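Just one chain follows, in the form predicted alone, and it is written as structure tokens.
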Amino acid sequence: MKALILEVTSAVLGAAREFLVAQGFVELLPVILAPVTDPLRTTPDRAIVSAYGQDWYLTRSMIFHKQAAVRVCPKIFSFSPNVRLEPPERANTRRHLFEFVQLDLEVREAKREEIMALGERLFLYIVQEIRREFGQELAKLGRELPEYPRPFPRVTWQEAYHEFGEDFELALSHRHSTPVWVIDFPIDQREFYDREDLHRPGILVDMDLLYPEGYGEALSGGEREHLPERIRTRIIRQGLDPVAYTSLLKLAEEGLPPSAGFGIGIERLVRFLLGLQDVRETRLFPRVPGVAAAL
């Protein structure tokens, strides 16, 4: 089974940057190390490495990094490592890791709607490699990948909050038997650099894509402020210091473009796939929430 992982793992990398590529995108080399990075108010922890007279932190994401990129190309992606210290309960959630790897990609001047659109067809595009691939191993675990039809059905964070409560993301995801859209997120519940929705106050313009039967969250993303100003406001609004991201306001300075974009975890987009209990499975070396590693 371990080799059958690694194998539709491969698969999975190798389909999603087929896919990309055949679209126009230009692969980034990711950034493991930086003086700033994603500020992810529920992993308040980092992991810092302290060189040359400068404390690193070892990269959450690679977002503030896509944004500059677009100002070179206007589409990229990266399979880019991310390191984030959960907490220690979240070891039995099945669906967390600290260091996983993300499909990262933006879009210069793009739209949420455009974005979306992407998600769907790459997410679609792997799914149909892998059952072409691997149908028979998928037959004989008794696991099924049906054809989803597009577009995937759509609700806001609102609906779902009124029916299911705080946690409504695997109450959502089990209730669905196809790829279900949460969007427009409350400003106060995502991170300043997604983009506040100018004739909506308090609103974002982003989105999260939940797997069906349980699996919970596959996709993350939005579009994304890019005005000084508006950057810096958010920031302040969030309770961070500015300083803490001077780099970041003096490349908004000098022009950041509109842009949007989304990252997608492989191990989970794995597990879903191939049906598994547990994200563990899918790394011959996982790093569990407080969890001790032999190697």
Second form
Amino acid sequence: MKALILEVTSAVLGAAREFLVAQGFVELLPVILAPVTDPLRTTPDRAIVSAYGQDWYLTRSMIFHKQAAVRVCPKIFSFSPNVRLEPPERANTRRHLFEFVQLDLEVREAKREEIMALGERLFLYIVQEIRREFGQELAKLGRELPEYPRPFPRVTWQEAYHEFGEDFELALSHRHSTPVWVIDFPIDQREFYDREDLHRPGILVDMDLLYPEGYGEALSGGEREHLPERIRTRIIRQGLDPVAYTSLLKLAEEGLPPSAGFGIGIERLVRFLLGLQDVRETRLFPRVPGVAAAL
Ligand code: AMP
Ligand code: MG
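Please supply the coordinates for the form predicted together with ligand AMP, as a counterpart to the form predicted alone shown previously.
Now the full complex is given, and it begins with the chain already shown.
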């Protein structure tokens, strides 16, 4: 089984790369150490390496690097290793590792609509390739990957919240037999870099994709704040210190283009494709929050 999991992971990476390169994307090598990284207010502990007289964060996402990179190339992606010191209570959620890999992509001048369509087509291409290459193995496991119709259904955050409360992720995911989008998160539910819709103050132009069958979140993304005064306002609104984001603000003052993108976790995708119980099964050397590792 472990060999199959590794083969499927490898095929997922290959299919994603093939799809994106054919769409004109350029692959960026990942950034692992950075003076500034994703604030992730729900996971406050940060992993830091001190070197050369400064602190370097282990990257929690490549969000700011993606925003800077689209100044150079209009469509970029990276298989980005992320370290997030998830609390030990998340060891048994079946969805959390403290080291994982995101396929993180960004497109200059893109709107949310375009990125959602790209996400659907990327996901369906990967499913099709995995079905084609591993049909027999999937059948032996009793895992069915149907041909999900596009576009995937959408619900707003408000609708999801009214029906299931704040922790709607798993309930909504269980209820659906196709992937489902959640759009329009309220401003205080997300990080400062998701763009606020100025025609609908307090609502963000962003989205999550949830897998069907209770597997939970697949990806998060959205349009980005790119103007310096908007970024500063959002940083302050979230109770963060703008001084900690000086380099990002300086970049924005020099000129960041508008952009949109998303990040999709590879381990969660492999878990879904193979119908595995726990995301830790996808890695040969899983990093489970609070659990020691031998190698
Ligand atoms: P986020 O920007 O926080 O939504 O992260 C992007 C994607 O990375 C998520 O949609 C998940 O697929 C994946 N991801 C986030 N945190 C974890 C984690 N602790 N373990 C495994 N995958 C994760
Ligand atoms: Mg998310």
